[in-house]
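Take a look at this single chain in structure tokens; it is the form predicted alone.
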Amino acid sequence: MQAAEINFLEDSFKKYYFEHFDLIRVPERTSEREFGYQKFNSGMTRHIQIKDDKELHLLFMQNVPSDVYCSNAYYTFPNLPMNEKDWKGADLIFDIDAKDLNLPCREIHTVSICNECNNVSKNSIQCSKCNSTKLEKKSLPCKNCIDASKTEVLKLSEVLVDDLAVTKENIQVYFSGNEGFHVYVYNSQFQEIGSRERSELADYISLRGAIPETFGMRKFKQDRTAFPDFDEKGWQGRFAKQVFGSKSKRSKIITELLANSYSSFQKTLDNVSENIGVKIDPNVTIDIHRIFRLPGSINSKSGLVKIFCENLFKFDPYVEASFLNNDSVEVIANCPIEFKLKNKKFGPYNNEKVSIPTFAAVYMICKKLAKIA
């Protein structure tokens, strides 16, 4: 990114938190936790011990940092290296992003930028100016990225509260800023579970590595009363819904699954995995020492913020996460696709002048789709 981005970047994002500090979500027992922050077009500052708010408002005033980060465990050292810390806990998260949903309209919304000529153009595999293959992709997610996204938390937060004994008041919902939402799990039995424990609960809750024998399948001595019922509580329950469809269906069902062979199960099984599993990303939940996006704070990826979401059915990212001000500012614009921020309409731009809003300005130039004219 060149100097005059990265100068337009900064003090767009330092207005906005001079005027919306408030946003920030400053978490609970704030002096044991790690934070870090990064700076555009430089590594990550991390290891810092934030006491307060005060300290945290300092921090930003400082160094208009491009991200900012915070850890979701507890320590009795964070400012110290990992192994000196003390690990303490940590809250449990979770992270669901529209990239890992397979999503048909992704191609749609997908534009590649050639790595040896800038070319940028919609999604291919090669670049149509120079015909080199080196292409980073950027994705300017859509309506239906983000409702199958929510549809992944509300079955999160279902097994959560329904399997896992979790109150629905200490789950908290966050968009994340670019392509997803975190949820954050407070106040549990799992707090201080480590990471081992913790890749077992990812996959209960993906419904990964499921075997035949837990929803009745046998290899030997087959029985028809093994195979769960519509009324049962967790997967089974779940797996009776998917499979049968219907409970006239059931006991029909039964025998063509009996009739099959134990790995044609396993292969309706993962097929049940695909469509009810909650989608996930594992890594995310079983690193008890990750640094996570500060709630409140801009993610440099889009311009977009990292907001708390109050009411998940209603909540639009595109307006809702948008903070940043309307004043004008020219660009020369490079996108091939349609995007919609603040109820307004933007692109396609074919490498042209054009005079925009800066949120919107600010989300190309996030994308690596425009730059300061």
The other form holds:
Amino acid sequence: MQAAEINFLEDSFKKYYFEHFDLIRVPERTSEREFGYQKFNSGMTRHIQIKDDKELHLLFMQNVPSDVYCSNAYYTFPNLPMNEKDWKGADLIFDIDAKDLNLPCREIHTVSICNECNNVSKNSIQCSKCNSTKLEKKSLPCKNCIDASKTEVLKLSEVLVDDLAVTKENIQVYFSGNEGFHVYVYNSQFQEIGSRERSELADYISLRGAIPETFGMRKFKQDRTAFPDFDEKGWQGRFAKQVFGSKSKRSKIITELLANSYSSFQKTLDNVSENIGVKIDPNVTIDIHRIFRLPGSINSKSGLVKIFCENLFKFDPYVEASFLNNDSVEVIANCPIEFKLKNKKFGPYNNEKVSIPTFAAVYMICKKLAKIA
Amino acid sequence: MLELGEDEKAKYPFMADAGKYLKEQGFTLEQFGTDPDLIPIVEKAYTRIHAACEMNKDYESEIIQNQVSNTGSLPREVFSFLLSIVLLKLTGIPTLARRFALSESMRAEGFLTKDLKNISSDENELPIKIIEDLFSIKIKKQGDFFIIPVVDYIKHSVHFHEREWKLVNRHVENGFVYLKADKMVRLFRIELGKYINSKISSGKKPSMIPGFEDIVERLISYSKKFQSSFVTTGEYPPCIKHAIEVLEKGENLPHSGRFMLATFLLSKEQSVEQIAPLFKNAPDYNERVTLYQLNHLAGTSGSGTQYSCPSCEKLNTQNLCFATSECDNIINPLQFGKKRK
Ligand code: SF4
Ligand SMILES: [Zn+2]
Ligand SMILES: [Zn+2]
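Let me have the form predicted in complex with the partner chain next, following on from the form predicted alone.
Up next: the whole complex, starting with the chain shown before.
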């Protein structure tokens, strides 16, 4: 990114932080968290301890960061190097990202930016201008991407509440600011467990590593009564609903399952887990030293805000996470895909000079699809 | 300490306060070395250790049908256990102690399972109390099942490598894991073994009790059988060699030991990919977690800080130091083999 774009983004971000500091959600036990931030075109500054809102405000105003992060872990000494911090616990955290959902729409709204000649083309494996294969992919997630991610969030909440006894009030869902959602769980029985144990939870939630016996199928001494019931709790019940479809079909389907081999049941099971398992990124959940984008801060990959979702069902990130102003700016836009922000349509633009509102300009500049004119 | 009935003392002798028990029965340890009536019990303790180390089931217990068979057998059962502990302390060979502890914990597991199956719904029953007392975990009876909070379940189950023990293969409901009595008790085997082992390895090595010398000698020469034939090159310090040996035997290396080994090897310019397979044999191996942890230590993920190998002093306090004369004058395992003046 060039100086003109950086200046423009910094100005816009600063304005947002000045006017909307109330949207920043500082986690509980603030002074026990590790904070970090990045500036445009520079590396990460970590191991920062923040006492209160005032200090945080200062950090934003003095540094005008492109991104701000905060740990889900709490430490005795968050400002010391990692091995001296004294880890005390960490909120459970889940990352659901549209890019991990294998959605067919993704192909359509991904663009390729050539690293050699900066040419922007629709998703491809080669630059249409210079044939280079060094391409950077940028996705402009669509409504379908967001809806599919929401479905995963709902599946996740169900497992957390029904199986793991997390109370609804202790689950907070945030739009990540780009392609998905971050789900935070507070005050659960799992605050103090390490990576190994979190990995078990992640496998449970995504229904990974299940064996046929768990759902009633045995290699020897088969037994019809071992199969789960329709109203059973936990994965057994969800399995029954998915595989039997209705109570009346249970018996017939069990007969079929028993007639097929044990190994084909494992395949059925893998299919089921692909369908009903929650698609979380396990590496995020097991990482107990990571710092995450701070709620209320801007994601520099999009210029959208990581915002709390009051009503997930109705939530529309392209309306509710876009906070930058309407002042119009002139940019050279090179964006082959149409997108919608604050209920207005933009693009497609073919390397043309256009005058558009700041929020749309920022979105494209963050995606490397526009430059200040 | 829990108040135990007579049968329970025989079944769970590790729960008894050894000193108090001897006193109550009117004995001192020294008497067992000299009193001809008591010497057979020391012999019985030897047999008990031997049978445990061979992992064979035919150690002749005098417990029949979950009860002590006759009045004389109770003290013999408890004494032979207490004396086994004393003998193992005097022998001072960790392999014997570990094998004994594991086998005794499996023996107790059998009793505990039966006792657990037999309880009514009363939460204050002894088997439940024993579990609470030893592991600070409250389990509850619910129908045919026993339930344990998910978090307590996974803290223990991560040590198993059979897939059956993964949380995803258990019935989970409302924050609890549902288990049958045998699985519930099995969950604590490693911890129970550790608990018994701690009875042997805690405290100072006692001075020899007159009359025990022979049996201790016999145990020492018996233990040669378990000595590992593993050879490492001369370049690694004893603490590191020891940790590698433990892992290669598929035994559990404590977290501090893994930390030492990984940071040592990383400092020796070994890559995460080279080191990871070392942990494959560990009872709780998980590839994803191992790679994450190694990358974290190497500083290739997250913080970017590389962790350094702990000092010899620190390792000593963690019981990971096995210093030999070659360790002369060094303060960190990384200095091993480099001449210092
Ligand atoms: S003295 Fe240091 S190098 Fe030697 S065994 Fe002990 S810890 Fe290892
Ligand atoms: Zn090109
Ligand atoms: Zn889409």
